[in-house]
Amino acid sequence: MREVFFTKAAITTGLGGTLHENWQKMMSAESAVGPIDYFNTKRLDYHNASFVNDLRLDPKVNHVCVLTERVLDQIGEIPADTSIIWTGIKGNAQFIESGQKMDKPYLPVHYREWVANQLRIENIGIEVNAACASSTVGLALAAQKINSGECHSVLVCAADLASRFVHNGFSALKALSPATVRPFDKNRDGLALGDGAAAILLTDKETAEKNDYTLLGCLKGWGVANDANHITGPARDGCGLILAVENALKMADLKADEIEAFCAHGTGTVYNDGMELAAIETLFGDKDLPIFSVKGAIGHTLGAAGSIEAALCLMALKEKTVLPTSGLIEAEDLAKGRIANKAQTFAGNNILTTNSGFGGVNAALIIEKA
């Protein structure tokens, strides 16, 4: 079985166009979440999101493709036999809501194929839609393909928008915050959406050495599980998330008390954060575990969230620091002493990152320093 390594990682969000820029601004507890200017929210109770501000200058261009191009430009050339896993989930919502008639080049039938054409490589791979855990599931599947010897390199790619279509949907669910996104805060009241994209290249060690890639981190364990609780609501006891983490721990040959830090899904909704805290209590007991969420800083980037957060975890390992949780004022009781609105240091040997989505899907990754 082959080890799986992160060898390239690029992200773009409302906070910044690169991984480094996002890290620096998040370390300062900055937030890109603010008033929505791009569509009318007057009939709603929710008026905030996170936008890449120069993205919507041309309404006839597919903004998902523009975001994706920006991260692919940072990734550069990759092996010709690389498999692609596309994990964005609302790619053509921009045109569904506008009613504009677009030429086919602006509306990819398969974004995986579009990415392959951009990179001038063979169209090999799959598209994954696992709701807001899509990128995390995509990384797990990529790791499985490399670990089993099926592939030598896999590019996991995603982009999603804070569109009117999605904003109105979350508004109908009353899942948005009318004010500030406060993950794991006692007074949290909802999430905000965000523009975002990510591209992450996973390879085996042989491919990394052959191409002189830097080993950014090692994906040691992964797990995916479904709680089958409700179409939108998570199981209150976190049973699906617990199982996903336990599977990842078993694969990584680690015990729960050996996990050093945790990048949580942390949307800021009452039920999601409550479910995660219940799972943390079951898995880790009273362990002193530094926890953080980035969704108060960049909003919820849907299918791109898992890959964006995995890339930030690579930075956390490098810096031996977990990011501040933007928006946090007073931590929920089960999060006290673990989550903070300031940076926290840790040993930097491993980090757990998880995401959860509608339909009860849960996914977990354990990343170790290379």
Contents of the next structure:
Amino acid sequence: MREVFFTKAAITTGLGGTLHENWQKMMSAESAVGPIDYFNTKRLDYHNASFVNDLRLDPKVNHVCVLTERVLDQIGEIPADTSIIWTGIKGNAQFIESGQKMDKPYLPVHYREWVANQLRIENIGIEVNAACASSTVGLALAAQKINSGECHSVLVCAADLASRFVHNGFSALKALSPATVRPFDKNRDGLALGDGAAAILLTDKETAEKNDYTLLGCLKGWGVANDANHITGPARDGCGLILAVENALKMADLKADEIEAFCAHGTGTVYNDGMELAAIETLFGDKDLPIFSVKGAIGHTLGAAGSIEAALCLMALKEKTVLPTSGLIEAEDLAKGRIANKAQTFAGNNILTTNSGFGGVNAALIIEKA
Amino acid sequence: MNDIKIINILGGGWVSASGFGKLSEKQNFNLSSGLPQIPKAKEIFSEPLTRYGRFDQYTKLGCAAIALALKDAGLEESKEKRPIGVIVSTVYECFESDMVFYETTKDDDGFFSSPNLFSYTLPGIVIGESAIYFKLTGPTFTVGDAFDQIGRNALITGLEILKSGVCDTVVAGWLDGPTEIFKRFEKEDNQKRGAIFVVLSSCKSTNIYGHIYLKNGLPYFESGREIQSVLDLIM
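For comparison with the form predicted on its own, would you give the structure of this protein in the form predicted in complex with the partner chain?
Whole complex next, starting from this chain.
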């Protein structure tokens, strides 16, 4: 079994163009969630999202590609035999919204091909869709391929937009916040969407050494499980998330006590956050475990969320600090003492990050400080 | 590195333009061109699946083929949740359902957007519906296929999961539903529509159709012949 290392990580969101810029602004509890200018929401109850402001200048170009290009530029050169895992989930929204006036319908397979062309590497790899847990599952699958010796290097790449298509869908489900996104708050009332992209390079140790890459973190364990409950609502007892975390702990050969910080999915909806708190209670009991969510700061970036959050976890491990949860005013009872709107320090080397999605999917990653 | 783990094929099921069936009836299989003949719920499900009528075509197609595969493997019924995974290969995902949903968003700033149709604008919802009905709690997600592949990446991914020991049974296969839009994009249209799933397991069973394995990331029959697509398992 080979160890799997994070060796490059780049993100871009409405809050900032780089991982460091996002980290700095999140440390100040800033939020990029604000009024929507790009489409009309007058008849709806929900008017906020997080946008990368200079992204939609030319309606004729594919905005997912523009967003992805920004993280690929930061990643730079990667080994020629790198496999690509594309985890963006709604790359066809612009095609549909444009009245189908684009050169092609932009299937996931088109994005992987585009990434390979941009990086001038062979187009090998796969596309993964696990709803809002897509990047997390993509990272798990990448780790599995490196761990088994099938690959030496895998790039997990995703971008998704705060589109009219998805905003209207979540609006119809009444899952959006009419005001401020407040993950794990007693008065939380929904999520907001956000533009976001991430590119993360995972490699084995040999590849990292050969290319003189800095080891940013080690992906120790992962788990993916379905709660078999409801297609758009999580099991209230968190059974699927518990199973995913237990599988990740088993793979990492760790006990729950050895997890020192937790980056939650934390969408800000009543049901998701309640489910996560139930799972945390079952898994960690009274353990002192700082948790945080970044979705009040950058919105929900759909397929990119898991990779963006994994990249922020690498920073958290480096700084021994978890980020403030933007929007939080009064913590939900089960979150009290764990979550804060200020940065929290932690000791230890293991951080857990999870995401959950429609269709009942839950995914967990355990990252160790390298 | 790359220790070989032999995996059993416990069952299979398909829905195509020529009808539907199980691996035990594979002489009837034919992936003829045309739209898949989506079965009625009562033709497939032993226990009523009341939501079936609300499913989009893609979800009906996938759920029916997954049900046939599990039935063929003798794994259709269970009182308890069980750690069985489901991996679906799809090129076109639920594109048609995306288009149908978007039509409901066009008027009044999207005020009349359909919550039910929006639920089916993710390709993994078919897995969620199957997981609920069959009580499946293993890894569940979709993977892409190149235009000339039919379920190959789901087979590879399913075998990888079984090899890692995360769970011991996976339903893996291919699903591409009706997609009108691709008639305009001939280069992107492989003309293949239907669903084929097989039940792969590291567990022993009294009824095993064959053995396959993964080597250097590629799927092989026990004979050493490389598997090109899920069609190879059913034809």
